[in-house]
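Starting off, we have a lone chain in the form predicted on its own, written out as C-alpha cells.
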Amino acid sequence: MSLLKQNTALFGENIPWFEGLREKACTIFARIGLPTAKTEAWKYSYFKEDALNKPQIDSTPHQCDGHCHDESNLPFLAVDIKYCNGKLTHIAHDLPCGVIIRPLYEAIEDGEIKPYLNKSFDMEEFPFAALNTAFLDEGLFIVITAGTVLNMPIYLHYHQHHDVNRLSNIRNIVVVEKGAKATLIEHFDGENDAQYFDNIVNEIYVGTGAILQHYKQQNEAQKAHHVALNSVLIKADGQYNAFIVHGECTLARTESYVRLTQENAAAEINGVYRLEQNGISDITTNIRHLAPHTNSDQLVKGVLDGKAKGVFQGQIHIAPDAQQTTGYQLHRALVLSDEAEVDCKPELEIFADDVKCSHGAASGDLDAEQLFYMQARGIPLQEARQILIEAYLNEVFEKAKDSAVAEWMKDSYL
C-alpha cells in the first residue's frame, strides 16, 4: 500500500521492542488494508481511499503560541493539555497529587509503557488502530495512581490548523488504578478551511473498583475525518462511562470496544450526534461482557438535516460464563430532511441463559402537532423546531455525570 511507502523519520527507531511493533503494524496493515463498502463493520460508512491521498505525516516537532486554544473557556478548573496540528504541545505543570502525565515517547523510552501498549486490542480487528501503530509517534501515558480520588477532569484540546492532508497518529494510554476516580475530557476541534485526518487510538485500563468518566467532543472542519477507537478493559467493580457528542465534518467515527473483564464490572455509553450539512456520523460499539454480574447501558439519539448521514452500530456480546448480566441499547434518531439518511445495526449475541437483554431502534420527524401548537402561540418556526431538537436530545445530556461538563458540551453544541 502506498500509504506505508513514505520515507518518514518517527522517533524510537533505535528501540527494538518498539520498532518491531510498529513493523508489524506495517505488515497487518499493508495486508487487511484500508475497510471499504464490503467490509461489514464499516459498510454504512466505509472510508473512500482519496481521503489519505499523498498524507502528510510531520515527523519534526510543532511550535504552538496557545492562541489557537484559547477558545474552549472551560467555565471549571481542568488539568489542561494541548494538541497542536497532532503534535503535543503543552502539559500542565502543577499536577494534581496521585496524578501522573508524561510524553508517550518518555515511557517508550524507558519501557514502562510496555504492558500496556497494543495490549488490548487485536490490529488484525481495528485496520486503522494497525495504521496508528505503523506510524505511532505521538501520544500520551496517564496514570490515576490507586485510591487517587481526582477532583478535577483532565483535558486534552486537539486543534488542528489549515492544511492539506495531513494525517496524525495519536495514542494514549490511561491507567485508572484500583479504587481510583478521573474524569477525562477530550475536545476536538479545526479552523473551518482545514483538511486532514485524526486516527485516534485510547487504550483505557479500569482498575478493580476504578471509575473513569470519558468525555468527547468532536466538532472539526467540514472537510476533515475523524477516526477513534477506544479500546477498554475494566476489572472487577470497575465503572466506565463514556458520553461523546459528534458534530460536522465528512466523516467522524467513535468506535468503543470493551471489555467487562472480571465481576461487577460495568460500562455505559451515551451519545448524540447532530448533523445539518452533508457528513456522516458512525457511533460504533461492542461491549462484551465476560464475566458474571456484569453491567452495559448505552443510549445514543442523532438530529440529521440536509444530505446527512447518521450510523449506529451497537453489539452486546455475553459469554457463556457471564451469567447474570445486564445489557440495554436504544438508538434514536430525528430525520428532518428526505435526503439524510440513518442506519442502525444492533446486535445481541448472548451464549447465557440466566440475563437480561434489550435492544431498540427508532426514527421519524418532528411531530407536527407540536410545531403547530407553539407556532399558534407566537413562537417563529425555527425557534419552535430548535427547542423541541433541544428538548429531544436533553434525555442523552441528563444522563451525564457530571452535570458541568455536560451544560458546557451544550452549550457550546446545541
Given for the second form:
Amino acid sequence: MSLLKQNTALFGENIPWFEGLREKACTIFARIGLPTAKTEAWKYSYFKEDALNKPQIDSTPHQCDGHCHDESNLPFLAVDIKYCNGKLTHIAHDLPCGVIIRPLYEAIEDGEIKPYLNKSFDMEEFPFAALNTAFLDEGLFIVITAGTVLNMPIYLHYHQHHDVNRLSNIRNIVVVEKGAKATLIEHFDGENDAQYFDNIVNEIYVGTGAILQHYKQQNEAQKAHHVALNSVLIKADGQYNAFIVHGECTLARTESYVRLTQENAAAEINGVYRLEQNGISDITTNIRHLAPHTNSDQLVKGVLDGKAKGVFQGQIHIAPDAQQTTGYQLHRALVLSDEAEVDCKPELEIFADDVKCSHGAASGDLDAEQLFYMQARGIPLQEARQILIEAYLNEVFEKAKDSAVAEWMKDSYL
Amino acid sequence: MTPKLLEIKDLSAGITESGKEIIKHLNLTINSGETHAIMGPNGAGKSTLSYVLTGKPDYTVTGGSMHFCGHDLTALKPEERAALGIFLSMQAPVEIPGVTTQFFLKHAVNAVRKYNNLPELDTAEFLKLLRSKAKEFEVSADMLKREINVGFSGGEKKRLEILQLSLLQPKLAILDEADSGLDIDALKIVANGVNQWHNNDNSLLIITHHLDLLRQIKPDFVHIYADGHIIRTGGMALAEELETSGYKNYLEASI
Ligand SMILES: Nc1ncnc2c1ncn2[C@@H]1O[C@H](COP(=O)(O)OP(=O)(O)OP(=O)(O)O)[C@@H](O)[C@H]1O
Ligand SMILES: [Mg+2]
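Following the display of the form predicted on its own, present the structure of the form predicted together with the partner chain.
What follows is the whole complex; the chain from before opens it.
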C-alpha cells in the first residue's frame, strides 16, 4: 500500500507504548486495507482507487498566511479552537472552570491519554481508524471534570486551504466526567478548490449522569473526502445527543458507534444531509444496547438532487439482558432528480424480548399538489421548492436541544 | 380599452398524462365587474377548468385560446398568472406540513408585490395587514401559527382561502365550491368578504352546487356546464329553476 510507504516523521517516536500502538495499527491496516465495494459496511460508499493514493501525510509544521489564528465569528459565545490544514492553530486562552483542553501529543508524552486512546473500538473493524492511529498527527484531549456544567459550547473549527492535497489524521479524546454537561461543535470547511482527505476519529466517554451534546457541520470543499468515526461509550444515566449535518463533498461519512453500557444510558442521533451535485453522504450508525433500560432514538432526513447519493446505514443491537429498552430509527429522503440515488440499510439485531424497537425508511419527491398550491398564490416554483425542502429538514432541526446552535447551523446550511 | 378581463375561445384541454379530453370547445368571456356562476353535474369538468386557467401541470391545453387582460395564459407559469391577478380558491385546499400559515401568506403577498414592482412588506407591516384580515374572517391567531391547512376543518380551510383572496386583491377570483362545508355564519363571512373585495374593476367566477352563496353574491350570469362546456346561459332565474328541476332536462336537450 503506497500510503504506508510515505516517508514521514510523526511525533511520539521515543515513547515505546505509543510507538507500539502505531506499529500495531500499521500492521492491521496493511492487512485489512481500504474498504472496497465488497466490504459490507462500506458497500454503498466505497472509495475510488485513487482517493487515497494522492493525498499526502503532512508532518511539517503548520504554515499558511490565512486567518488561522483568528477567533470565530459565531453568533454565540464559545470556547474557540481551530485546526488549520489539519494542525491545531488556536486554543482559546481563557478556558471555563472545570475544563481541560490540551494538545493530544502532550497527553501522549505524559501518558495521561493512555486509559482512553484506542480504548473505545477495535481497529480490525475500522480501517480508517487504524489508518488514523498509524499516522496520527494531531488532536486534542478534552476533559470536562466531574460536575462541571459548561455554559458555552466548545467549538472546533477545521479549515483546509488548497495548497497541498493532504491526509489529516486527527484524533480527539473527549471525556465528560460524572455529572458534567457540555456541548461540542465540530465545523468542517475548506476553500473552494481545495482537495484533501480528513480522517477524523473522536473517542467520547460519557460518564455516569453526564450529558454531551455533539453538533457536527460538514461543509467541506467539493473535492474533499471526509471520514469520521465517533466512537462513544456511555455509562449509567449518561446521555449522548448527536446532531449531524452533511453538505456537499466528494464523499462524507460520519459513523456513530455508540455503546449504552449501563442502565438508563441514552443516545439520540439526528441528522440531515443535502447534496445537489455528485457527492456521496453517508451517515452510518451502530447503537449497541448492552444494559437494561437503555434508550436510543434516531431521525435522519436527506435531500438529494443532481447525481448525488445518500447513504444511511443504521444498526440497532439489543443484547440479551438489555430488557425494557427502546430503540427507534427513521430515515427519510427526498430524491429530486432521476440520477440521484438513496441507499438505506436498517438492521435490527434484537436478542432481548421486552423491548420496543422500530425502524422506518421512505423516499419520495416534493409534493406536486403543494408546489402548485404555492404557485397558485404567486410564489415562484424555485422558491416554493426551497420552502418545502426547508420545511422537510426543519423537522430534524427542531429536535436540536440548543436552539442558538441549531439556528446557526440552519442559517449556514439552508 | 377593452373591459374584457378573461376571454376563452373554443378551448379544449385534457389530462396531461392520459391525454383524456375534459374541456371541449368551451367559450366564455368575463368582463370587468361581472360575476359569473357555473353550475353543473359532478365530474363535468368544472374544477378542471379552474386548474387549466391557473396552469396546473396535470392538464394540457389542446386547442383554442384563453387570454387574461390581453395576456395569452398558456404562455404563463402558474405563479405569473397568480401575480397578474388570477386567484383560485380551491375545492380542496392543500395541506403543507412544516409551513406555518403566517409564513406562507407573507411569502405569497410579497411574491405578488415583487412581481408587480411594489416594495415588499416587512414583518411588522405584513402582520398589521394580516391581523385586520384575520379578524374580518374570524381566523384565530392560533390558526395563523399552525401549519397551513393541516388539521383545519372544512369550513376553516374555506375561510382561509377567502382571507387569501382579500390579502392578494386579485382581478379575477375563481371560487371552486367556496361554499361547501360552511355553516350559516361562515357562509355570511365568506360572502361579505367576497362582496367587499368585488368592484367594477374585478370579476368573479363562482363554481357551486348551491344557491345560498349565489343569493348573497348575486351573479350577473349563470351557466350550466356539462361535458366540458357551457350548454346554457341565463341569470339567477336559471339557477332557481335548476334547484327544483335538476340538470336532467338540459342534459337531454344538449345531446
Ligand atoms: N388528474 C386527473 N386524473 C384523472 N382524472 C381526472 C383528473 N382530473 C380530473 N379528472 C376527471 O375529469 C373529470 C372532471 O373532473 P372535475 O374535478 O373537473 O369535475 P367537477 O366538475 O369539478 O366535479 P365536482 O362537481 O364533483 O367537483 C372527472 O371524471 C375526473 O375524475
Ligand atoms: Mg369540482
